[in-house]
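The form predicted on its own is given below as one chain in structure tokens.
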Amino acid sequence: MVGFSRRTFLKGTASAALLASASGARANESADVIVLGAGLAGLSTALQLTEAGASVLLLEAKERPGGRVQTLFDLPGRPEAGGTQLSSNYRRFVGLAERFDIPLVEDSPMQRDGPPELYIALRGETILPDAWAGHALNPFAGPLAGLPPWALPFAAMGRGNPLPEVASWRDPAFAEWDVPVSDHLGWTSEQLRLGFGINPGYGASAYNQSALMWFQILKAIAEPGGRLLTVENGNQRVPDAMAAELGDRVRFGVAARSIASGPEGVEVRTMDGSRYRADRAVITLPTSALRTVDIDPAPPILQQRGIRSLPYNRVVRAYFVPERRFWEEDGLPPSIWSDSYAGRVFALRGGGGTEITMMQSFITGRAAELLDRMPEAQAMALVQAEIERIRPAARGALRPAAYVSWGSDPYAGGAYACWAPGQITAFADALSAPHDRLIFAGEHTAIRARGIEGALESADRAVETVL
């Protein structure tokens, strides 16, 4: 690895202190580099340049480290609002847990053994699983016929894929599978709708969903012998344990207003009219956020394109504490799969017990869409009504704790990148790609891996280019 210099950046700071002084900047604080975004990627950055001998600033809008990490210490259980899956297959993050000492343990929020712990509510109708196969709302024929539509898109999209190797969905070669999921299935509108509409892991339909996506998806998550993990007391407990050995390098409820970049350096400036000055600047804020944030020189048109376009995908979560065991009165299965604004309700076994101690409603899609559009309280109360008016014996039963959404979140956006047919093609290399003296990182950057593990391996390439 190659030592770290700071010649050139200390000539263009100098005169920047003076230019910063005389014009009454509320902060003028310098460094080698800035890292904005306190998320897995920016953490992980900042850790990696700072053992390097890099002086680093790491600027966060929140008040909190982790970004789309966040436990929710206060409630029963210590549900996930972001960052749920781990896989022990995620080296990185297995490893940062190894590094402070953090215990790993095996996910098991619901019940794995036993009777099935999730029922079909589709069009007023209440439907168990096993029963699945020939109902007349059952659109499908053949062994997809005997799949629940959770299982559907994996199912479907895991057949005859083209990719020799995860990395490979980045190829030009490929570029032909960067449709719609709808063209490449043929399926009926009603089939689309059930397994690509209804409760959706991946943008609202199977018309906004690259094909090209689900095969990276699928290449990456077939690796074998991984195990779903759950970190000890609360996934955030990772970034918290970061962000604490980074100590005061790191500035909270700071929101960057705009980044200009120039032959003396980069000098980001903060909605709070404060001035962060370094030789280059990591970028790791999701497109979605970035969107707000000023560019100078702007980045060339597809990177630009990119940063405007690209969808995140909206989630809602609203969480109930149960106060009666309402899945025994009614003898159905505790958890349901519905084309309600409900989406799916789960039933949480927190801390590795065994007794139910959240019900989390989880909202994509349209439904998602809707409930971003309401004021929180509405939005709450309507999950709750719908909850009810599926299983009456919930009524009374659910008391509302907490209801979280990432794509009203102004910093967030959405949950996670989705690729829209023809974006891969068009930009997925040129938004990763350095633009001056900025480089740009974050889980929408990275190559092999999504999610968690997508961001920290968006770090690890940030950290070589700035060495």
Ligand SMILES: Cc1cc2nc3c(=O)[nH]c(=O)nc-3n(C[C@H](O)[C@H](O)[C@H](O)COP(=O)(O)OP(=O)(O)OC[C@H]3O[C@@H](n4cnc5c(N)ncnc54)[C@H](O)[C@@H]3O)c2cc1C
The other form holds:
Amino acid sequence: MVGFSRRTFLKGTASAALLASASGARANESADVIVLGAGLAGLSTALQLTEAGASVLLLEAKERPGGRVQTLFDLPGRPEAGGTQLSSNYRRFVGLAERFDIPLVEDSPMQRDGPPELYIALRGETILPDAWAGHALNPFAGPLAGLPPWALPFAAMGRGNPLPEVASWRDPAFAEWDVPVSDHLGWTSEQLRLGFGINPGYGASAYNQSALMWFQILKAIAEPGGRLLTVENGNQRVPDAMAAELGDRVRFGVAARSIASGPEGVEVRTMDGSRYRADRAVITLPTSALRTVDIDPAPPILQQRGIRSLPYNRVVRAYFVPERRFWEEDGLPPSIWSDSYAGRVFALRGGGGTEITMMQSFITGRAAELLDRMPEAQAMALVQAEIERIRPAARGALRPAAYVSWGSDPYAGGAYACWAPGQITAFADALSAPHDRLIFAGEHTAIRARGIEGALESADRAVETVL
Ligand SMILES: Cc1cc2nc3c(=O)[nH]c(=O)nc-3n(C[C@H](O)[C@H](O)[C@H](O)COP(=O)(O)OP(=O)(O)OC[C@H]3O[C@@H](n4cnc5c(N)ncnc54)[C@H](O)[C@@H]3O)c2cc1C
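Can you now output the form predicted together with the ligand? The one shown was the form predicted on its own.
What follows is the whole complex; the chain from before opens it.
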């Protein structure tokens, strides 16, 4: 790692000057660098800068580290609420797990062998995977007819990927692909609804997501040799260990409300009225949360457009403890892919065991949009009623355990960024450019990797910029 030049940062008497800045008000604390957000991007940035010799303050709005990586440690099987699947190609994340001696295990939420684990519940019909290819509700012919709905986006967008390598999605030469998935595929509306409208992995429909984003996703996940992994006993153990290493440099329950950057340095004001000053700030908030924080001076126009308009996927996860093995009563596979407000209902075998410990509804797209407009108790009751409607054997067998909405979380505002058509070309570069003394990081600023590994990639770039 590049050595950290202490002289470039304000220490000792210099930080005393920072403490009493031009505004006249005294800061509660100061450091060389303030990092905002203790998700993986912020934790990795803070750890690396600390190791390089900088004094760092990491301000986190919530009372726990990890951000969009969250394990529900108190529930049977310790299910994940946020980032779930890792790849053995996640070099940085795997390195952190090794550093903190935290084992990674094969991810096997479903039984690999034996009878099917998942069936389709569509328009009131119960369809086993084997019966799907020739089913009257299947709008496809040819090879796509043989694929279950959840495999359609990957198969369709995987054909004819124009990107020579993953970073090319940011090359203006590929701007012609920054168009709606619907235009690119030319499918019928029923085909688009099935592939991109029901239980979408990204966005809420094929009309509002960029084909270029899909090409990047597929290039990023198509790296050879990737095995699906998860952290033994919970993904959050890794950010927990990173935060423990940082000790009292991390401040929990401290939500930034404004960030000012000027010749004197950076001043962050928080919701509780405190002020923190530093020479630079690294901001790792998703733009969906950053939208509520005032930045002064305002970033350039394209960067602002990005911060204000980059869409985030809505994801709701509702957890139920099965009190009976109702799947043995109706003889259907335990998990369901449905077009109901219960979305996909996964039977989870937690803690590496073979017993089903939890039923989890994973709800995205329009269904999640509706749930996010309801009070939580009402939304949870609707999800349960929907499961019982499509699967009568589940009546009286589900004990509600937890409800997590990422769209309603004020410090997340969604699960992950989903680029709308034209946005990559318009502002992907501008969004992650440094502005005055502010450096932007986080999953949405990554170029090569996505999700968890993307957050860590963005931290490496932020650290390089600071140093
Ligand atoms: C349901 C779900 C499923 C996912 N599945 C996967 C998956 O299978 N594989 C994968 O690789 N990725 C997955 N992801 C994505 C992955 O979890 C994220 O991309 C990654 O964790 C983002 O890290 P980050 O550090 O960029 O942002 P975050 O983790 O969001 O960190 C930002 C931090 O900033 C804090 N914050 C926000 N506002 C303020 C404020 N005003 N002041 C101070 N702090 C603030 C937040 O509380 C948060 O801790 C999933 C995410 C979700 C939600």
